[in-house]
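Single chain ahead, written as structure tokens, the form predicted on its own.
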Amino acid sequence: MTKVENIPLSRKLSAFVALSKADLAVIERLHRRRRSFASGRDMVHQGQAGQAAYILSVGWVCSYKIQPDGTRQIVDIQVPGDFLGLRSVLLRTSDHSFEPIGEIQAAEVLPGDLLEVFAQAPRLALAILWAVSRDEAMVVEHLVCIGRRDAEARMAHFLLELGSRLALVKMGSKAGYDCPLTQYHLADALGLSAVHVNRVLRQLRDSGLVTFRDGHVTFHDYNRLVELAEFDPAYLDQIGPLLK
């Protein structure tokens, strides 16, 4: 078995505040349910009421809004050590769904669970709101890509946010990491078509930045590549203020 300190979440919330052997006990009760899930299908659907949250511990989930007439929205990526639908089980109904990219194993979290953190643990409870608060800047910072920098410059972003999340839970660094996403959902996740995905791939590489082939991100010049995406990580807040 995985030790706690290694799994995603623990690195994770570590780079907020310095774990105590009691909150990574709770961390470790938090996955004792322990779920795999399928490729292709939803874990938790939109307008779903009453589901469960989960821990992320292998794999990668989008999850995404479909609009009206049928197209697909993806509003994030989830990462190993990110929680899913935590804000839909205070909120008691699911305003987006959730699905698998490639089999993923995570862990099931009751409101009962979320109970006992902040009742037992409240400097790991700290940390989860800080971890729920990051991602809240992610989402703003993503409406920000896609409504105001053009397709490199967010295609450049979009990687290099990828990387620094990653490297948070040591599956990533600046030379690049593996990367399960299709050109379909980096065309739903930065609204482009997948032609134009494709092409601006294709740029990036021809200019020496960015190579994303054969399930892999390979950054060739990662201060150029931050330069073209003018991409700034304080929202990441990755060096956070680490309570004792």
Second form
Protein chains: 2
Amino acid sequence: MTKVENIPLSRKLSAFVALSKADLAVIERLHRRRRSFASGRDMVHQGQAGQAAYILSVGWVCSYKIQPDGTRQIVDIQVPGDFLGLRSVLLRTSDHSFEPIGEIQAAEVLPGDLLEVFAQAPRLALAILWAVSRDEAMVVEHLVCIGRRDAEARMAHFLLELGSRLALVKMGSKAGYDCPLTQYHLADALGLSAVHVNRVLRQLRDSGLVTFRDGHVTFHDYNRLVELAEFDPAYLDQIGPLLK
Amino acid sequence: MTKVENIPLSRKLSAFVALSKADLAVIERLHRRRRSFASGRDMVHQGQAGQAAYILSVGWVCSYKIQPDGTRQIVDIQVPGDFLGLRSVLLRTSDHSFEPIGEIQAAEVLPGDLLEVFAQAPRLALAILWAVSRDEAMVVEHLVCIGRRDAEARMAHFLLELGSRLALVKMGSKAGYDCPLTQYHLADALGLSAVHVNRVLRQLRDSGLVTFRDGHVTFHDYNRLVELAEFDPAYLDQIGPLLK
DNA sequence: ATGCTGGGCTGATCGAGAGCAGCCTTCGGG
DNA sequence: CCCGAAGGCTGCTCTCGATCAGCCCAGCAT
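Since the structure above is the form predicted on its own, I would like to see how the form predicted in complex with the DNA looks, so please show that one next.
Every chain and every other molecule in the complex is listed next, the one we just looked at coming first.
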């Protein structure tokens, strides 16, 4: 068993709140029901009822919605330390599906566990609420990206955001990060065709900004990329006043 | 002062939970700090800190994000009974702006009020949490629309969703509803140009599906429109198991 | 009365990105 | 050893929707 301080969720929250021993103990307890899921097989399928939530500890997951015509839209990517499916605990049925990208490990969280956290570790509960708000802010930013930016900016923004999120859990830096996504994932996330994703990636590579290749993202000129993407990490970095 | 049962928030929540006398009393108390806002003047500007949240009682509001290049994306529309700005209470600064569409009235909600609700009316608190989740589900659906549907389907979906939401607070039906939005609002919400919005509206009108004109939306063939939009109101209608 | 502004409407042109078609490489399984 | 599938890559054509330009009408301020 990894040390509590190295559980991705601890790392992520620690970046914003000083976690007490008690908080860490609760985080550890939350991870008691470990589950593994195989690549590609949906963990939760849209429309499914009575779902648990999870805390992702190893691997990546994407949450998406499928249209009747077969096209899909990836709404969000989860990386280690992220919650997933919290909303399907509150609503009866899940409104979207979750697909593991590669083998993953996640801790199952039942409604009862949440009540426990809220009762025993209010400070941690607040931190979780904050994390949920942040996820929501990310979805909103994603919406803006798709609605109002061109393909190049979308891609740049997406890769930068992932970088920032991974940096929080020590899995990436301004130099780059490992990334198990395929170009199809990128297409489904950004509302583009796979073909066009390929071209955009080449464009970005040719202009010396960023390389996406062989499961690795390498930033060549972080600052110029930020500029191109109009990437403002404020919505990722800010901490709530209630947590200070 | 209107009767509590007719406050839009009561109407909306009543559609899903049986509210007790005590719950209604709390709702009434939440509406004690009434504010009016003039058309077009942002109530909250993106980046502004230390904001209150509001419960909208009269009029419509849109929440949007402005890009550096001036284009804007409307993320969501609020109609009577909706919360707005709840997230900016939890995060330090608001990540988007709110613009009243026409004169509006809203009740100010301070962080303290929320704590009060959670302490005194846990059932109502759950209902609020549910409402927030539902709002989130709407944003996700919006994202899918923009990412993976063409202009016509987007428009149809948008008008239908608004219709369903308004029906909840008795301000609309399958026949139609009053709608203060301009074609510019539609454009900014759907990620289209105003010009194209106009064309799409004409198309929908010419094919006898729906008319958007003079501040009124009229459905001519609700079922065919639902089909065109692939509109599935499941994400709007479902109630959480915890509330039953 | 006259201009001005906001909202709606239309035509013509242009371009980003979709769709289609096909090729290459790698990798895992019979 | 071969085959097929998955992922990546490229060229060509075509379409959806952006952009530009301009007109119309109603309301209102001067």
